[in-house]
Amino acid sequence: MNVGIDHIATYVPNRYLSLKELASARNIDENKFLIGIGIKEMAVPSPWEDIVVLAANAGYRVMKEAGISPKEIGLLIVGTESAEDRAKPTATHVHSLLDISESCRVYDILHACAGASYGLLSAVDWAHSPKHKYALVIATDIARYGVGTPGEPTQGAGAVAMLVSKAPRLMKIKELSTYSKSTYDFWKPMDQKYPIVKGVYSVQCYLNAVKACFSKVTINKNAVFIYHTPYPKLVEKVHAEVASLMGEADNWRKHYADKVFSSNIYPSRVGNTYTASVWLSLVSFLETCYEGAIIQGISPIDAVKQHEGIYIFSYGSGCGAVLMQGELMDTWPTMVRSFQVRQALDDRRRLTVEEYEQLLETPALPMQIDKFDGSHFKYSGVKNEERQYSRISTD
């Protein structure tokens, strides 16, 4: 049974701030944010724009661009690390504004930024039953960590959202092996408003995990490797210790460029969206390489040839890591075609420092908000210790 993903869409704010401005405004080489760490942008989410919002847009795209119903998903899991309720799901409001059956399982999931991932799977194996049709797994996530503080430049946000079916027509996708350990690397105690983050310690439990789930497997060196992603500089540093597992010690850069280099595109001009950053970058290859492949007027089937396969790899710091495989399907080129991304990305709205700083202590104020930069929905602040969701115009 070819159990995978059917389609994936992406949501990421319309507001984005250039790291060149911020590092000008820090003070800092901005080299130290555009190659040390190797993000460009960092999107912004609106007041108006919580984890919600960016899940109910990227699963209401996934389902119109699927041509697919509300009434025919089964199974809505939704990974995030930016729940702003320790008890009611994130789900079960996404699940109310996109208008999904009464009769459909709804759950969160969270393990840090491998949530998604690990609710793709329990997708999979739902999926497997007869009598299930349709799963909708949504990764999202808002990456916060203060003005001025070391982690202000690898902040981002946004959602992608992934159909599930027994007959994809993107991509099928099987678990290949997975590693879990106790840790404290990266985590968010409850009284404090910004996460912790022990960054050395982090990196040594990611390269931990990455050469644990990569040795378990015989490595077909001509595929194509997608890592979690929280920023680029720290993927090329993990494919260099997966490379060495290969044999390719010596060549891992011309092996990154070629393999790796074109699914941190996207994620260079996003920054850190946590639970999204794994399918952000797979993302991130699969429409560089079917816009590259029109652009030379060659079928695109024919240019992902090239390729035999895709490592999808994720980690979730804590930690977990779940290494998975990924086969293209031959309609491929036709789903990745409603993508959009990179027009999207283009189009947003550059932010100075000055609104950037403002935007983050804008409350969400109805009456402040006068557009909505093509959102279906919007969060409106809490009344009564509800939070308040609707859909909205986009005329």
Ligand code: CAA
Contents of the next structure:
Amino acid sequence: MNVGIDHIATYVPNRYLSLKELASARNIDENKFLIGIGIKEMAVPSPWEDIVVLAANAGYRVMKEAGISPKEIGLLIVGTESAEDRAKPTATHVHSLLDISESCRVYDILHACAGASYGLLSAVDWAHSPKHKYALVIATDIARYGVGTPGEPTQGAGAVAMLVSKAPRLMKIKELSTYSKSTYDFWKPMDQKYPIVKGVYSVQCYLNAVKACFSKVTINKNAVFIYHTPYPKLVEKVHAEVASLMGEADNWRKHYADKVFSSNIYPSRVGNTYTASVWLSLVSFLETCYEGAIIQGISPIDAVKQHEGIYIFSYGSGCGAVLMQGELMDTWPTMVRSFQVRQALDDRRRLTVEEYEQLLETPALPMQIDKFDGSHFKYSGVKNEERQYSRISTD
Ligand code: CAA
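Now show me the form predicted in complex with the ligand, since the one above was the form predicted on its own.
Okay, now the whole complex, with that chain kicking things off.
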């Protein structure tokens, strides 16, 4: 059975900060951020744009573009590590905003940045049953470390929604290997605003997980390699390790350029999106490949034939990792045509460092939603201890 991802949609906030300006404000050489970390721009959410709003926008788009009614969704899973409540799932708010049926199974999965990937694999298992049709899996997060911290240049925000079905028009997907080990590399105690991070150790844990997962398979060096991307420079280091596992240690830079680089383009303009990060990297590869083929006047289907499948590696601190394999369907260009993520990134509004700091430190700051913000939903604060959400557009 060809169970997999029928369609993907992405939502990123309409405001961003240039890391060149952040470096200048922090008195740091800009090349540390632009080259040493590999991030140029970071997405900054507005006060009315929490993880529910990010997720609902991505979910709304994926169903609309795929031509699927909310009533056809039988399973809704939200992967996030930015939840606002310890009992009421984020997915319940998304379920309500998207008008999904009451007969739908609705829950969150928490495993740091890997939650949505585990959710996707659960949805794939679920979709194998003859009685089940469409599942909706949404990765949504706001990555924050605080002003002046080493993690600050790796902040970001965004959501990626994936529609899972038995007859996917985008790609088949399956699990190849998995790895789990209890670590304290990055964690979020309930009473703290920002995560605690052991930066160097977190990188080591990621590298251990990637080596463990790839060591369990016979690696096809002609495939594309998509990785969880806390920051693009780490993906270069990770790929150098994977390249040595497949006997390409001396050639890793060229291999990275051919098989990885295009997946790093959007993460370098958005920052870390935790659960959504690996899926934003996949979107970056697919849309870049599609647009490149159109510019060159060749068929996107032919353009992708140089690659033999797609490895997708998801990592969550704490820690857990899973290596998946995707295989594009011949209909993939039809689905990717509607992504329009590069355009959305190009159209964003640039913030000053002062505006960004106000948004980061005083999230209650009132801010009007501009008509070009592109959101269909908004968060408007807490009333009687309940978070308030509403739809602001029906188009
Ligand atoms: N020009 C070019 N490069 C420069 C430079 C300059 N002027 N100045 C410094 N650099 C380079 C450094 O040499 C270094 O490169 P290498 O990694 O190749 O050595 C790079 O810039 C970063 O410099 P530092 O190591 O000094 O950076 P830092 O300590 O200030 O911060 C970090 C790095 C620890 C990763 C920090 O960004 C952080 O804490 N991030 C959050 C944690 C994280 O993302 N961990 C990743 C693994 S965990 C995970 O994947 C889960 C998740 O999403 C959180």
